[in-house]
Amino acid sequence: MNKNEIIAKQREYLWPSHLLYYTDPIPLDHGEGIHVWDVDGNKYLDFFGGILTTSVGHNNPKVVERIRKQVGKLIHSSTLYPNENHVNLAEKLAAITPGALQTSFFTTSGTEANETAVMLAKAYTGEHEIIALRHGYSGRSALAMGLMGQAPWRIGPTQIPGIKHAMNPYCYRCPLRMTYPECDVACAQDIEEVIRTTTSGRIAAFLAEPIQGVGGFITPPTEYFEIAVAIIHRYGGVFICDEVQTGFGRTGQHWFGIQHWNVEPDIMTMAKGIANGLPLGNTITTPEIADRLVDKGMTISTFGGNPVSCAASLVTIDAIEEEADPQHVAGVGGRLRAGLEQLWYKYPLIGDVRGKGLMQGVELVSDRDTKEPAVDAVVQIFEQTRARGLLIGKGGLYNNVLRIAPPLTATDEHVDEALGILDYAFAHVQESF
């Protein structure tokens, strides 16, 4: 099919609410490594990786071969039957996750993983109130949208009983209009006030992303999680760490984002980069917490622990270890960050650069003093970078943040190429602001 035929069928047979990037959408045809090609043969440097999902590159030969082998053996089983890939993946995740996390329940997405985590926290604590963060994103189910802290993504009634939203550590747009570190991380301290004034004082959990993904790669100050989690534990809750976007070395130096902040989660969720594009989510916790669910009722997952997805995840983790370990990500990510900061010095459109590893956000503003979001500039940057063969993402409550997150296998050369395209795009767009 050609481009026009695909777009025509998209419009006729898929919901119009599907969000498509670019004024002229790009139907992709195939990929290899860090590049993708559209149906017209145009080649793009992929610096968004299917929303931080293509961990070890498109069409990675090790992943493809392992999937082919498993498809020829067994495609589906459900969680009613043990299978080798399922248990081996659970064992591997127990080895690379922090603290006492050991036992897993697999599903098919980050939404399901977060739903499972909240159910588990409520069963373990006997409480039902959850503290979530403003600007957070937890998925697209009713519960996940209730946890969400962004109005544009909340469709229909989402007032789930028991969910309270605390301030997030958005230093660039501090809701208290304070400055770090003189603020003494007041946003974290305020969680206690939220619990004492808006809940029964007995909570089930605190759910937070180490770096808020859809929120615009909002990165907390060093002390934030230590303060926040200590408060949560004091009021009887558990910490659910949502690593759907930050997991598997994405932030550099460590396997998981929370390890930057000296905190051990009680429950952790993951998806996206876990299997290089195959649908898989996981909720991992300690044996003590998982055991509490046994007497509460029955639970299964038809597609959880799928042998093909688990095989893909095992080989993806192997490939990360061999080709793109967290130290590699830290090095290449450092080069990307340094280049983006140089662009900040050159272009007043850039208000803030933040993130870790290969998860870097660039917030655009029309005025650095007022911090007015420059949404139109994002649209123009997208068109300029697309025209020069670079794909990036966007996000943030105001839709004014560029999200830059290539496959972990990106090299210094890929980063330099992307920075050159971004430089050209900003030079072109800055003239109109």
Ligand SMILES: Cc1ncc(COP(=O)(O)O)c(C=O)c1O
The other form holds:
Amino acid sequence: MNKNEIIAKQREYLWPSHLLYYTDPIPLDHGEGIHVWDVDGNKYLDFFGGILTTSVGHNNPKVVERIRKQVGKLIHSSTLYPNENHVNLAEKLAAITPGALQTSFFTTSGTEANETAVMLAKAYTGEHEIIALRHGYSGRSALAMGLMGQAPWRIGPTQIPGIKHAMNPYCYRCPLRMTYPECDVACAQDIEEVIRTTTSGRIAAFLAEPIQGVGGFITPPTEYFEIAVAIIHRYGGVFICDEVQTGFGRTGQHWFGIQHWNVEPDIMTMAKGIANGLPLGNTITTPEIADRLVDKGMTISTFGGNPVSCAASLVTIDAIEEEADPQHVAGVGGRLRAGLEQLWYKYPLIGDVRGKGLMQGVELVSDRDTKEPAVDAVVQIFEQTRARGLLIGKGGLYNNVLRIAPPLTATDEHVDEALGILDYAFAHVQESF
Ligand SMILES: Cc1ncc(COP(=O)(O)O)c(C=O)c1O
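Next up, the form predicted together with the ligand in place of the form predicted alone?
Now the complete complex, all chains and molecules, led by this one.
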């Protein structure tokens, strides 16, 4: 099918509410490594990786081979029957996750992983109130939209009882109009006030992303999680760390984003980069917490622990270890960050550069003093970069943040090429601001 036929069918048979990137959408045809091609044969350097998902590149040969092998053996089992890939993956995740996290429940998406985490936290604590963060993104179920801290993604009536939203550590637009470090991380301290004034004083959990992904790669200061999690524990809650975007080495140096902040989650959720594009979500926790669900009732997942997805995940983790370990990501990510900071010096449109590893956000403003979000500039940068063969992402509550997150296998050469295209695009777009 050609591009027009695909887009015509999309418009006729898929809900119009599907969000499509670019005024003229790009139907993808195939991929290899860091590149994808559209159906017209145009080649793109993919610096968004299917929303931070293709950890080791498109169609990584090792992943493809392992999936092929498993498909010929057994495609489906359900969680009613143990299977080798399922248990081996659980063992591997217990080895690479921090602290006492050891026992897993697999599902098929980040949304389900978060649903499962909240269910578990409530069962474990016997409480039902949850503290989430403003600007957070948790998925698309009713509960996940209730946890969400961004109006545009909360479709319909999503007021789930018991969820309170604390201020997020958005230093560039501090909700308290303070400056770090003189602020003493007052946003984290305020969680205690939120608990004491808006809940029963007893909570089930605090759910947060180490770096807010869809929120625009908002990166908390060093002390944030130590302060926040200590408060949560004091009020009886557990810390659910949503690593759906930040997991699997994405932030460099460590396997999981939260390891930059010196705290150990009680429950961790993961998806996206876990299996290089096959649908898989996981909720991992400690044996003590998981045990509490045993006598509460029954739970299954039809597609949970799917042998093909688990095989894909096992080989993805191997490939990360071999081709793109967290040290590699720290190195290439450092180069990307330095290049983006150079662009900050050149182009006043860039208000802030933030993130860690290969998860870098660039917030665009029309005026550095007022910090007015430059939404049109994002649209123009998108068109300019696309025309020169670079795909990037966007996000942020104000829709003015570029999200730059290539597969972890990106090299210095890929980064230099992307920075060159961004430089060109900014030079062009800056003129009209
Ligand atoms: C941090 C975070 N949590 C949860 C989700 C939901 O994941 P999924 O789209 O796989 O349901 C997302 C998706 O973008 C996410 O970024």
